[in-house]
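Next up: just one chain, as structure tokens, the form predicted alone.
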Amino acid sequence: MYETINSPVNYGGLELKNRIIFAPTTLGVSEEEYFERIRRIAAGGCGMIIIGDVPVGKSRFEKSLFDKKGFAYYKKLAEIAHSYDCRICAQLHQTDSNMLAMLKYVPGVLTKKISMQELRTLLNNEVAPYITKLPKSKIRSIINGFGEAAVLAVDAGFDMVQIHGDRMCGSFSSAIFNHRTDEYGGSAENRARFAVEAVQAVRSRLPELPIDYKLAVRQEDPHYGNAGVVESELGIFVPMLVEAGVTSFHVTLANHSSLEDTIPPRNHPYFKDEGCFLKFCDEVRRYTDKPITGVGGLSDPDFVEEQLATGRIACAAMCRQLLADPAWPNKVAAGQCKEIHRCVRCNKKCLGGLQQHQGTHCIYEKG
């Protein structure tokens, strides 16, 4: 059983031992605990781990490949993954948060006059003016940073890079946030330019490197997500990204709305079913034959096997399920599915823990 889940796959030029990928996840835990989490997930048998939010420049707020300590941190993550025959991918990103604008909200947060949910809304409101007014010199510098970060990621031991198609790439892509009147705004082709040039910056330096693209899709009717690519424009964006050098796509819902939409609980009004974002994979498939990874509440081995076996997706990405039970892949391979701790998508200690600054955890964890 589960022959497809357990079968190796060429994912955009990278050989994976099976079809299960740990999706990029913010954990909000100490460095040592993070290393241990990654070790457990790699030991649990997944084919690849994507390390989320690797900045494309120096950073005061995140671990960066551009300084000695940060480089050593990422090198250790690669060594941990590889020790379990697990591939590792660096998700390269540039924040679209206006840090200067953020400072004016700090007093309100400290005095608890502004809740974290209110802060998220306020910061989202700052994205459009920030993206629209960003100087071209800064744009060129950031785009160049994607290429430099990719080289450093490979030097640190990463097997693949993923361009984060939300955050700044997604905000440039979105007519909701991008009101520019130059070559980076206006038409869909112009709004795709930032993401395309970010991919090209990597490809020009590393001609053979597999490049994954996290394709964040914005849905209308009903409206979900504000950044990313609206469904009707996928036919423009996808071929442009492929031509630029993308070798695979990781497809999900666009961000910059409620976190409960992009990380939907089981009682979500629209995305309550398992595989809730796979319909976006179906739409992307119309425009490319590149491998596609699907995500969205995946946990049931029978369901996952069906999606893979029919060719609907090449790989299945999981976050909450592999936090609930890192050994999901090994248990499936050993025919021990009844022993799996199934994610119930309650969001209590994963998303809830992150929002309460207690770290991303799971109800199944001891203690």
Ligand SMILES: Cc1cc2nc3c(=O)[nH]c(=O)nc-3n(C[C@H](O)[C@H](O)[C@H](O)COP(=O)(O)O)c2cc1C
Contents of the next structure:
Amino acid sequence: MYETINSPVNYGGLELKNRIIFAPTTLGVSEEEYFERIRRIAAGGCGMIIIGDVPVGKSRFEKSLFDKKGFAYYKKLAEIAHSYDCRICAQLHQTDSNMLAMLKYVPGVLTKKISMQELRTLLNNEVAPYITKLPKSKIRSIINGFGEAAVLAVDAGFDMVQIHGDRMCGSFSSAIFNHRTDEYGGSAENRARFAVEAVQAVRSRLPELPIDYKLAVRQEDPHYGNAGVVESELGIFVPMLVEAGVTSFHVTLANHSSLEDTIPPRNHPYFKDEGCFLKFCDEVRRYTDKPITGVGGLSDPDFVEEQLATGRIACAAMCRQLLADPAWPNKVAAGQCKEIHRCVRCNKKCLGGLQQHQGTHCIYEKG
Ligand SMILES: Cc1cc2nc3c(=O)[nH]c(=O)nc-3n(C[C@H](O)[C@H](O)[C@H](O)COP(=O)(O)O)c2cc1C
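With the form predicted alone in hand, show me what the form predicted together with the named molecule looks like.
Complete assembly follows, chain above in first position.
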């Protein structure tokens, strides 16, 4: 039973002990709690953990590899994962939020006149002008930051990096946000340039490092996601990214519509089913033979095994399911599937907790 789930895989050059990956997940909890949560997830048996939102420069808001304290923090995460024979990957990201433009909303947020949902809409409205006007000198320094961050991540003990293809890579990719008239805007090839150069910045410094790309796909009919790569342009983006050095893809729906679309609850009008984004993996498969990870509503061992066994995906990434039960991989391996706390995709305490600034939790947590 579940032979494929439990079988090792060469994921873009990196050997994983099984096919289950903890998807990048911002938890918004204290440092000590974060270490403990990552420890539990590693102890639960997954083959790799992706640490979400590792910035590609110094940061006032997030832990950064570029300062001593942040570096020590990431080093500890790598040690925790490795002590359970679990690989660890740093999701390198650059925000596309215009931090200066955000300042004017702070009083409204503090006095609760602006809800988090409203803030998100306001911030999304700032993305197009920000991306379109970003000076080339700034673009060059951010791209350089991807390369430097990857070197630091490897020094801290990370086994691979994932380039976050949403956020700044995703908004440059999208004609909805990117209205530039220089070589970074206009044609699909030009809109791919930022992401391609970010990948090259890593590859030129680290010729052997496996590079995963979180490929955020935008759907037009019906319309979901605003950033990322529209389905009809995958045939241009995917080969360019592979040529630049990407060794595997982590495929999902693009962001910048509602968070409930990329993290869909069980009553979502369109993405309510198990494996809701796998059809995007099928699209990406048309243009590459690199390993592909599927994510989105994966929790049923039988379903996951079938997707892996048929070769539809090489790995299955889970966020909410491993928050609900970090021991999913060990329980599947031990034939104890009935013991699994299955994620019901209620979004109450995971996404809900994050949105209410209470940290990411799960309804199954005790206390
Ligand atoms: C609380 C929470 C935080 C998340 N943080 C990140 C993140 O930092 N980076 C990222 O790329 N995706 C993030 N995601 C999205 C997940 O990686 C994943 O794509 C999504 O939850 C769908 O997978 P699932 O159905 O297994 O939960 C987050 C999701 C949740 C619920």
